[in-house]
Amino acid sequence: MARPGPEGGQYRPLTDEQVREIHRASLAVLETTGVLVENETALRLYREGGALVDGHRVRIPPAMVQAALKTVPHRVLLAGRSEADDIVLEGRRVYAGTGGSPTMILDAGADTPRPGTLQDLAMMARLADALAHCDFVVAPLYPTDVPREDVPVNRFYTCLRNTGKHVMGGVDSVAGARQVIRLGALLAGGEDRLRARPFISAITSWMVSPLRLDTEVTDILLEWCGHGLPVALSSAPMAGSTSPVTLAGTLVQLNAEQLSGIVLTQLARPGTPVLAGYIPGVADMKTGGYLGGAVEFGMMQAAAAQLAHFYGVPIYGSGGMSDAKIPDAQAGYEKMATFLLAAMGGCNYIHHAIGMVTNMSAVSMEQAVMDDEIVGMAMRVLRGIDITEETMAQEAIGRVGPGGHYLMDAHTVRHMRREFFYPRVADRQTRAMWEEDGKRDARARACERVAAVLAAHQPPAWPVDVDAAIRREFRIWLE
C-alpha cells in the first residue's frame, strides 16, 4: 500500500486571482509568441493537433491546452519494487528524495570533490534506501568510470540493485531510453506489468529556456511517452538570464513552457503520466551563474506548486538546494529555507532535497544524512498540530494537577514517540556531555552515521535469475 505523504499548501505566495492572471498570461504567450520547435516529429504532432506552425515557430491556441488538461492524469503512481515503497502523487501530498546528475562526489571530511564512480553511485543509492525521510531515488550521480553509451542502463541498474524505492533518472539518447525501459521490463516480468507498476521513470530536460525545445531530448521524451511510462517535464529558466528578472515574469514563462510540454505529451499518447517539472531558478546578477540557495527560488517553487494544483497535475520540483561547497552552516540554512518553502507550497515530488552540495555540482553522503533530518523536520511541520479531545489532554492536566509533572504520566507515554521529531545527527546533549564526548560537530557526527548505515543496511532482495538475464543482454559494469 502506498505511503501517504503529508499535505502541504500552508504557504501560498499567490492569491487565487494571481494564479488565474498567470494562467491567462501564459496562454497569451503560447498563442502569440509560441515556442521554437526544430524536432520534426514534434512539429507534426503540434500541427495535426491544431497549432499554427510557421517554419519552426509553433503557436498553441488555448483550446489545445484545455484538451491536453482533460487527458493528462491527475494522479500518478510511482511504484517501488515492493508496494511498501510506492508513492502516489496527487493533490498537495509531499514527498522528497535525492536528485541531480553531478559527476563529482565529496568524500567524508574532504573540502574538494573528486570524480564519482559507479561504486559511489551504488553506496549513495544504498544510503538513500536506508534514510527514513527519503521517499524516492533520483539517480544522484553520473559515473565517470563507465563508457558513455553504457551509462543509462548502468545508472538505473545500480540504483535499482541498491534500493527498493522508486528510481527516476535522465538518459542522453533514445537508445539509452530503450535500454532502460527494457531493463525495467525484465525486472517487472514484461512491459505491461511495468506500466501497471512503474518503478522507473524519466526526467526529460526537453525545454531550453526561453521557449525552445531541445531536438534530441524531445526525441527521448516522445520515446518515453510511446511506452506510457511516467515522465517529468523539466524546464529550469533562471530569473534575469533565461527568463525575466521578475519572479512573476519567470513564472509566466515557466508556466507557458510547462503547458507546451503537457500538450506535446498528450498529443503523442493521451493519458501519458506527466509530472509538471517547474524548476524556477535565479541568476546571480554579479556573475550570471546559477543560484540554488536563493530564498526567491523557494518562493517561486511554492508558487509553481499553486499553478500545478490549479491544473490538477502532479508537480516535480526542487528544494533543499544550497550554494555551499561543503556541509556547513550555509548549507543548513539555505537547504532548510528552500525545502521548507517548496514543501509548505505543496510541491509533490521534491528532488535535490537529499545529498547535494554546490548547487547540483557534487553529491555528499554526509550531507545526505543531514538533509534527511532537514526533510524530517519539515515533514513534521506539514503534519501540523493534531487537535482532538485526547491530544488536548484535559484529563491528564486534571490528573497531574498544579505543581506536578508529566514525565511518567500515561498520556506522555502514549504520545511522546510520535509527537516530536527526534534527530539522529543533531546534538542535543548538555555542553558538558558534548565536551566529554569529544566536541564533535555535525559533519563529524554525520560521517559516523554514514559509516554505521552502510555497514548495517542491506537493500531488498535482488532476483538472481533476472540478474543473469540482464547481464546477458547488457554490459553491466557493477561487480
The other form holds:
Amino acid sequence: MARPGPEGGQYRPLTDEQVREIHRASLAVLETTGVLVENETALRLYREGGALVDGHRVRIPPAMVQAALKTVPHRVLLAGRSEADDIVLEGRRVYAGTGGSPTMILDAGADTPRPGTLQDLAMMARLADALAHCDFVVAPLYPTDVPREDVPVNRFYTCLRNTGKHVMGGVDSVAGARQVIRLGALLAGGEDRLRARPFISAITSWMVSPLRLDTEVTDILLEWCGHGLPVALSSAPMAGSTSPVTLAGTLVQLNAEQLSGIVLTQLARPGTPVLAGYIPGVADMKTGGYLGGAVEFGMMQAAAAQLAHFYGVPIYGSGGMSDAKIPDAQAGYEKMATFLLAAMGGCNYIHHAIGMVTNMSAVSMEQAVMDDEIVGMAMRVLRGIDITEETMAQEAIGRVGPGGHYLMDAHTVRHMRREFFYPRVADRQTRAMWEEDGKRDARARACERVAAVLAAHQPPAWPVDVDAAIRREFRIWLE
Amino acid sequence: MADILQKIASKLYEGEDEEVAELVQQALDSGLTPKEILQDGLIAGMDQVGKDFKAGDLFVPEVLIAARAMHAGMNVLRPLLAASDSPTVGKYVIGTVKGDLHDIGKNLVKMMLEGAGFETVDLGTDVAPEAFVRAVQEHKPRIVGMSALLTTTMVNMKSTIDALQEAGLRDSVKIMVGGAPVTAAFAQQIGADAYAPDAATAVDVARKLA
Ligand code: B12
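Now that we've seen the form predicted alone, could you pull up the form predicted together with the partner chain?
So here's everything in the complex, that chain up top.
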C-alpha cells in the first residue's frame, strides 16, 4: 500500500476556459518564438521530430506537442524501498517532501547558517525519514566537504542509507547520472528491477528561462531518459526578470517551457516517465532578488497544477518556502500560504516543503519539524469534511439531547483520534502551564523535538553485502 | 540654460532614452560644455534615481530603464569628453566565474554600473581564469568584478585572482566579488579588494575604488 496522497484541487485560480487560453498561448509561443537549443543531440531530436530548426532556434508545431502528450505517462510510480513508502503521482493526489540543493545549514537556534557537510545531509535525511508527513526526500543539502566529482553518488548514497522513502536529486553531470543509476541498480539487484520499482529519480534544471536549454543539463536529461527512469523537468523563471511580470504571462512561458521539455523527453524515449516541473518564482521588483515566499508563487503553483491536470501529466512543484532568514513568524505565515495553495491546487509532488529557510538557500532541522506540522495541517484540509450518516451524528445528538455534553459519548471516542489534526510543536497549554514550562516559543520547542525524534528513530536496515560492493565501486565518504 | 539640464535630468529619470540623446545634442548646440551636461544633467538625474531606489520608491526595472537613458546620453557625449572629464577612471570588466551559469545578478550589477557612468566589458558566464587575464590585458580595466552563485564555483574566484597574480596583473586592477553565497569575510580571505551584497552597493563601492 502506497502512502496516502490525499486529493487536492479545491483551489482553482483558473476557470477551464482560462486553462485552455493559456494552453493556446503557450502553443503559439512554441510555434512562433520557439526555444533556443545549443545541444546538438536535442537539436537533432527536435529536427527529426518535425520541428522547424533555424540555427539554434527550434520552433515546435502543436502537432508535436499533441504527439508527446499521447506517449507521456499519466501515472508515475516513485517507489520507496518498501511498498509502504511508495508514492503514486496521478490525478490530483498530493505529496510533500524536502527539497532543494542548498549548501548551507542553520544549526539549532542559530541565526547564521554555515556550510553543510555530508554528515549534516545524513542527519537531515534521517529526520525526513522519521517525519510523518514527509512523503519523499529530495536531497536536502549539497555537501561542501566532498570532492565535486564524488558528490552525486555520495548524496544519493547518504540519503538512501538514512531513509526508506523515495530519493530524488540533481546529478550534476552525465558521469554523475551514470554513477547514481549504477548505485540504484546495485541496491535493487539490477537496472531492470530498478526500473520496475524506481526508488531514485533525477531533477534536471535543463531550462534556463526564458526559453533556453542548458546544453550540459540537457545531456544529463537525455542520458537519464535513456534509462527509462523517472525524471523531473525543472524550469524556474522569476516573474518580472526571467518571465513576464504578470502571473498570466509567467504561466504562458513556463507552460511553453514544460511542453518543450515533455516533447524532448518523448522524442528521446517514448513513454519516459516525466514529472512536469513548473516552479513559478517571483523576482523582487525592488532588488531583483529571488522570492520563494511570495503569495503569488502559491497562486501560480496552483494554476500550474491545473495546467498539468489538463494535460494529464504529473506535476513537480514547490511550496512551503519563505524568504525569512530564520524560523520565525514570517517563515510560518509564508510557508503556510504557499504550501496550502499548492496543495489545494492539487500539485502532485511538492518539494521545498520541509526544512527550507531563506527560500531555497539553507536548511534547518527545527524548521523541518515545524514544516512537517504545516504539511500535516494542509493534508488535513485536503482530507476534507467527511459526510456520512455516521459522521453527521444524528443519533449521538439525540442521545446526548439538549443541555448535555459529548465528552463521554461513544461517538466522540470513536472519531476523536481521526477527526482532528494533532500538532506536536504547536503549544495548546494554558498560559500558566506555558509559563511554568519556560515560556518557550515554537522554535525552541521544535529544537527539542528534533533531538527527541533523532534519538528515537532508526532508518530501515541497510544491506551489508551490497554496501561492500558499493564501496568497492565508488569513493564513499560517509563513515 | 539651466532649464535644459534640468530637463535632461528629469527625462533621464523617466527613462526616455531618445529624448535624452536629443536634449544632450541640443544642449551642446546651445553652447553648454560636455562636462556641464554630464555633471548637472546626466549624473544629477542618475543620482536622483539612485536616491529614490535606495528609499524603495523606484523599482529595479525603472532604474535599468533610466540607466539605458544615461547610456544614450553618454553615447553623444563620450567622443567630446576630455579624458579628465570622464566619470570613469577606466573600465570595469565583469563576468561570472568558471563553471557557473548564473548571470541575472551579474547583469544587474553591470547595468547599474553603466547607469552610474562606468564603461563595462561583460565577459558573460562560465569565464575561465585565463579569460579574465586576457580581458585585463586587452581592456586595461580599473576594476574586475566576479560573480558566483554556487558554493562550488566560489573557489574559482580565488583561482582567477591567482592567475592575475601569476600574469603580473594583480596590482593593476581592483577586484570586486559578489553573488549570493559570497561574503565580505570570503572576499578578504581570497585577497579580493571589495565585496558588495547587492547591485546598488556595488555601484557605491566601485565609485570608491575607481
Ligand atoms: C535562477 C536560478 C538558476 C537559473 C539561472 C538563470 C540565470 N540566467 O542566471 C538556472 C535554472 C539556470 C539555475 C541553474 C542551477 N542552479 Co540555480 N538558482 C537560481 C536562483 C533560483 C536565483 C538566482 C538569482 O538569479 N537571483 C537573483 C539575483 C538578482 O540575485 P544574485 O544573483 O544573488 O545577485 C545579487 C547579489 O548577489 C549581487 N551580485 C551578484 N553578482 C555580483 C558580482 C559582483 C562583482 C558584485 C559586487 C555583486 C554581485 O548583486 C546582485 C543584485 O543585487 C537561486 C536561488 C536563490 N535563492 O538565490 C538558485 C541557486 C543559486 N542554484 C542552485 C543550484 C544548485 C543550481 C544548479 C546546480 C541546479 C542543477 N542541479 O542543475 C544549476 C547550476 C548551473 C550552473 N552550472 O551554474 C543553488 C546553489 C546552491 C549553492 N549555494 O551552491 C541555489 C541557491 C538554489 C538551490 N538551493 O538549489 N539556477
